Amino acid sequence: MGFPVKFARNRWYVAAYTSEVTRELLPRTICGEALVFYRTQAGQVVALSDRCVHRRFPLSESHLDGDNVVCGYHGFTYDTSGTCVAVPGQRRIPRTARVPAFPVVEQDSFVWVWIGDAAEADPAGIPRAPWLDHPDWTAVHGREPLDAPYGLLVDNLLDLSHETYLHGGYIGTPEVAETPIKTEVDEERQIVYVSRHMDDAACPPFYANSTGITGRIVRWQDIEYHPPCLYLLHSRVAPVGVLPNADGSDPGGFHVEVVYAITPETENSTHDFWAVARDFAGDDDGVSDFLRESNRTVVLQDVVALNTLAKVLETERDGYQELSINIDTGGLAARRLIAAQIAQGAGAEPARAPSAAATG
């Protein structure tokens, strides 16, 4: 079974960083929607539809009127609801005039967005990254665009082996690929877990020069994924035989949370949202600035690879059966989650009423 290549529809997505909507009108399509987002003068964000109604004119390519969107062709006016309050030339405004307005919530540093029914939007259904503005934790992030499906990116954070081959000389070491994985799966919460702890392994240089660790270490890998939309990768390091006490408490490791959103574009085209988040040297602008360097590279050398693999994929003949191995159980699992939260959300429509208000 090939990654699904549509979407679930009644799902939250990372939209952008809180940072990335101002008052300037921000352009983002999201499974295959084109949306504007924007702030209000109060400080709220607003999703519409980046479309006039009139003759489909971008309104990202627009200006604002207070919190109103003002047409850059025509003039049509929109509210945050995406409901017409004016057009040119008459006062009567007719009834259809309206764009979709879709519901976003801002939490940690993401803005994320509810493209299907708006009636089903429920806040407390999005997964949590509480590290990422946390005042105990510093975190650098970006973003990238990849020119492939979301389905490739997402086997491939959940199959991290690739390290060694893919990463040598910035996070992979052989040991990664060398242990062996476990995977686990609830379905009740939708929430894919892969695992992998090594008990004695060579400091790749991520962790080296960031934490200042010489010698071999511990590292854990614990993944923990969210479909479809987030990805979460508990990483612990220490010197060999420096482990969690009994209570819990880790005084001796360093632990890093590795965030990504993996939001579709188009079905051949993906926001790659990454961050990285940490519990040591806070206040270390050297440390910040080497870790997010050493990240976007890392995020651009999958970029490479995810893009090398679309394309072969295009050229594929029909009913070509993959291989599938122990170290692909996680990305498996999420394929078929996925595949359900699709079947179970077809036919769902973006949000068209306007009372579709935004939420800060």
Second form
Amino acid sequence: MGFPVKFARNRWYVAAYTSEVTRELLPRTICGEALVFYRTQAGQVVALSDRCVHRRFPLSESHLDGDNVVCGYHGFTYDTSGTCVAVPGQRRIPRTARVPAFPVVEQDSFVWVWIGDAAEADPAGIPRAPWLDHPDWTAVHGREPLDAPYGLLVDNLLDLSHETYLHGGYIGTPEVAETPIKTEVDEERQIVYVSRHMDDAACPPFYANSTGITGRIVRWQDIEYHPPCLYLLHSRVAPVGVLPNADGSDPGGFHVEVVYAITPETENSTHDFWAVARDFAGDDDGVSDFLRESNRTVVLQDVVALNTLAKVLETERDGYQELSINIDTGGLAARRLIAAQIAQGAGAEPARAPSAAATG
Amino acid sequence: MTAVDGRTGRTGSIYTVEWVPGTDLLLGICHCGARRRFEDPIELWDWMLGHPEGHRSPADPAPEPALTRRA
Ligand code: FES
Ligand SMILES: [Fe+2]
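I have the form predicted on its own already, so could you send the form predicted in complex with the partner chain?
And the full complex, kicking off with our chain again.
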């Protein structure tokens, strides 16, 4: 089974950071759906299809009149539910004049959008990343465009042994690739866990410069992937020998939560949302700047590699051969869960107006 | 340092794959208790997710002994 290219429907995806959605119209394509996002005057996030039902003009190129979008071409006016409430020159509004509205939820500094049958959307099913806007934590974040299928980023993030080779000098050290992993799959909750606990490892610059630790470290990487979209890396570093207390408290540990949202844009492009939250040096802007720059550099190293990989794979889409070894255990499990999700969500579409007769 | 509970707890149906210490082998442990060693993660998942087929079958009579860690 290769990496996934198609999307799982009837799933929640991160569409934006909450800070990106304002009273300006924000276009963004999610799982092949061209969407437009905006905030109502009361602050609610709205997501509509970005194609006017009249002649398909992008609504994102239009303007807001209060909470309604007025199409920038001929003025069809849509309310927050996507229903057309005014058309130019006539009083009768065609029954089919509406654009699909997509369920949205703001949580943990993300705007999540439901891609599929709106009647099935349950906000309780959205996985959490509470560190990103928790008052006791400090987070930096970004978003990079990736010209590759999202499945390549899933593969990349589920196998951190690549840190040693692709990210040496930033987050990679020899111990990452050398240390065996433990993989778990929770079928019921649809989660893949991959853990790598290093008892005595070199401290890469990413952690040395942010924590101030000078010697060798205990380094734990505990991945918790909620396919398809949310990836959490619970990272703990401490001087060698410093472990959590028996009661679970951990005053000697430095905790970093690395969060990725892996959102397909199209079958060949991906929104790579990344965030780094920490529970130390919270007020130190120097540490924030350093972690933002370093992590962005690391993300871009992956982006360059995956863009290259996507290009060569495109020339051998059919029947290409790959070889999996132990380090791929988690990535293989993720592929299987996603394949099952794709099958499960097949055919779930947002409610569209009945299509008008084709024009000649 | 403040603990923020964002980690998700495990349910009862967990598939576990351990990398057998000191070897290149993977040990698959199904939630039903079946255990088997593999050299290839693809074969391992085929067997593991095929549960219950082939788990504790007569063809596989001796259950994997529990791993004992060397001190
Ligand atoms: S295309 Fe939007 S009103 Fe004509
Ligand atoms: Fe990477």
